[in-house]
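Just one chain is shown here, as structure tokens, and it is the form predicted alone.
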Amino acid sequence: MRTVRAPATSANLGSGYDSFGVALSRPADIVSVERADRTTIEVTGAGAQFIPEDPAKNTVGAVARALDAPAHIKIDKGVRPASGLGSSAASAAGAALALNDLYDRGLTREELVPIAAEGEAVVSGAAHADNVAPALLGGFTIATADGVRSIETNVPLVACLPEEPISTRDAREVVPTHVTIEELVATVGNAATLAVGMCRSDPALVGAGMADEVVTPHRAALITGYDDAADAAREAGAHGVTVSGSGPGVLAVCPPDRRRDVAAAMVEAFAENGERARAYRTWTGGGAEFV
């Protein structure tokens, strides 16, 4: 048997849509994987009723799929699914990194990334790397068609989860497919001070960076309350705030003695909105581990 932790991430980023993602040091899932002659799943903790355990429709199937290794495989959720946090992603990074040392594949964990992409495919439809790839090298990662680059960093972060689920499939539909040479030229300044602040462990060079006019406005209109959580996370202390992944997670960056004030603060906000809420004081983490 093989036990790996796998960490919640946050994917785009507000500036870096499909590219940037980071992990963060909590919350988890926890997947062990069996040798077996074919391929069962048994998922608990968060969110499982939710969670089909047919292999072909899960994303740890996949995973298995392409590494040809059948295994019993647990998954214990710590990230619930539909939350913007990276659900499948650590499912399926976690299970890769298992199942890989389980059968002696050899891969490495870059290796390892589009093998943990392809069970991504099962749930939002298309192999995206954005949110495997932190879940995988740890870290703050940028995953382009040529492969991905990780650096490690250390941020102070919340994030905060509606209760409200909203589908992956759901929030690429609301992202326009044309943006101005105005709104590009704007995008990459703030990716570029996004990416300088993660190289530095800066949270206000991040806060600033995270800024985006093209995806994020379409996606927190899918979010009850995103507005009001945003400002009083920003009245807090928060340096910035955006939509974590396809939502509904809420994302923020700030100094690390105001995360509680800023968890506090945006939990408070939804709840008058009437929306139900919980926030994780986290930081930028590792990436899955054998436990």
Ligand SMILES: Nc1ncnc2c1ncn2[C@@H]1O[C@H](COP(=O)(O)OP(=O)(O)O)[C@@H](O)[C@H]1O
Second form
Amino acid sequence: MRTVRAPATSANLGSGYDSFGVALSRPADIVSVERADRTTIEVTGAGAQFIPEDPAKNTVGAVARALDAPAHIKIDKGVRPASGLGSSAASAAGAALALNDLYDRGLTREELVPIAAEGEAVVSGAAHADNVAPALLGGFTIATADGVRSIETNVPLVACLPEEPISTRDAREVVPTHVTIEELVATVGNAATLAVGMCRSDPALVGAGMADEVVTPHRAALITGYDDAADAAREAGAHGVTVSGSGPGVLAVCPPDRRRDVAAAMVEAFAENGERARAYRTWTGGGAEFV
Ligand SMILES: Nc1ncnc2c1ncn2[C@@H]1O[C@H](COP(=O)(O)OP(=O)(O)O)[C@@H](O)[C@H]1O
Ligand SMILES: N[C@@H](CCOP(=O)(O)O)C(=O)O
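What I would like now is the form predicted in complex with this ligand, since the data block earlier showed the form predicted alone; can you produce it?
Let's see the whole complex now, leading with the same chain.
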């Protein structure tokens, strides 16, 4: 048997749609695998009742197929599904690392990224790597057509999760298909600023780089109470706020000693909009690890 702890992740980070992502120090999935003649899946934990155990519909089933590694796979969900924290990706990354070792496939973590992304394609229709990359490599990652780069970083964060689920597949339908040159220039500037902030572990710079007028407004419109929660987070000391992944999660970057106030302010703002929410005070973190 092999058992792996695979972290939640927050993708896009505003200006880095389908490219940027960070691993979070918490929450996480625990994925255990044992050799078997055919793949079977058992899911427990957060939102397990909404997660298919059919290998054809679960991200880990796609990973087992891609690695030709049939196994009995147990997933203890710590990352709530359809929350914007890379729930589907955490399981996929954990299964990729565990099965690669169990069957001695000898692939590097970088080589496992596209395999884990095949799991994402099962769920959202797109093999986007911006969640599985940080889930496997840790830190801040930049996924491009020619591969993934990862940068160690240490940035304090608050992730606030309203209960209202939003599926990535649905949220990808609202993303614009064209941008203007002015939008391109602004996005490149913000993305570069964010990347430098991650390299320097500078939360203020990361917050400034989260600004985005291309994708985020369309995603925010799907989240009841987003504007009030974002305003409340900034008033409580956040440097920047954006939609986490495809939502409904909201990610704030802030000074470490302001996280409690920022978390409380966002939860209260959602409550005032009739939405129950929970918040995690967290940090950028490492990738999946054997336990
Ligand atoms: N191992 C898994 N963990 C979580 N969700 C999974 C898994 N396998 C398939 N799914 C499906 O993916 C959906 C969650 O994925 P997604 O919409 O991308 O949310 P998130 O933003 O949390 O990743 C769930 O509705 C669930 O049906
Ligand atoms: N780039 C993707 C990221 C989805 O993240 P998730 O945490 O919501 O699965 C997208 O925005 O569609």
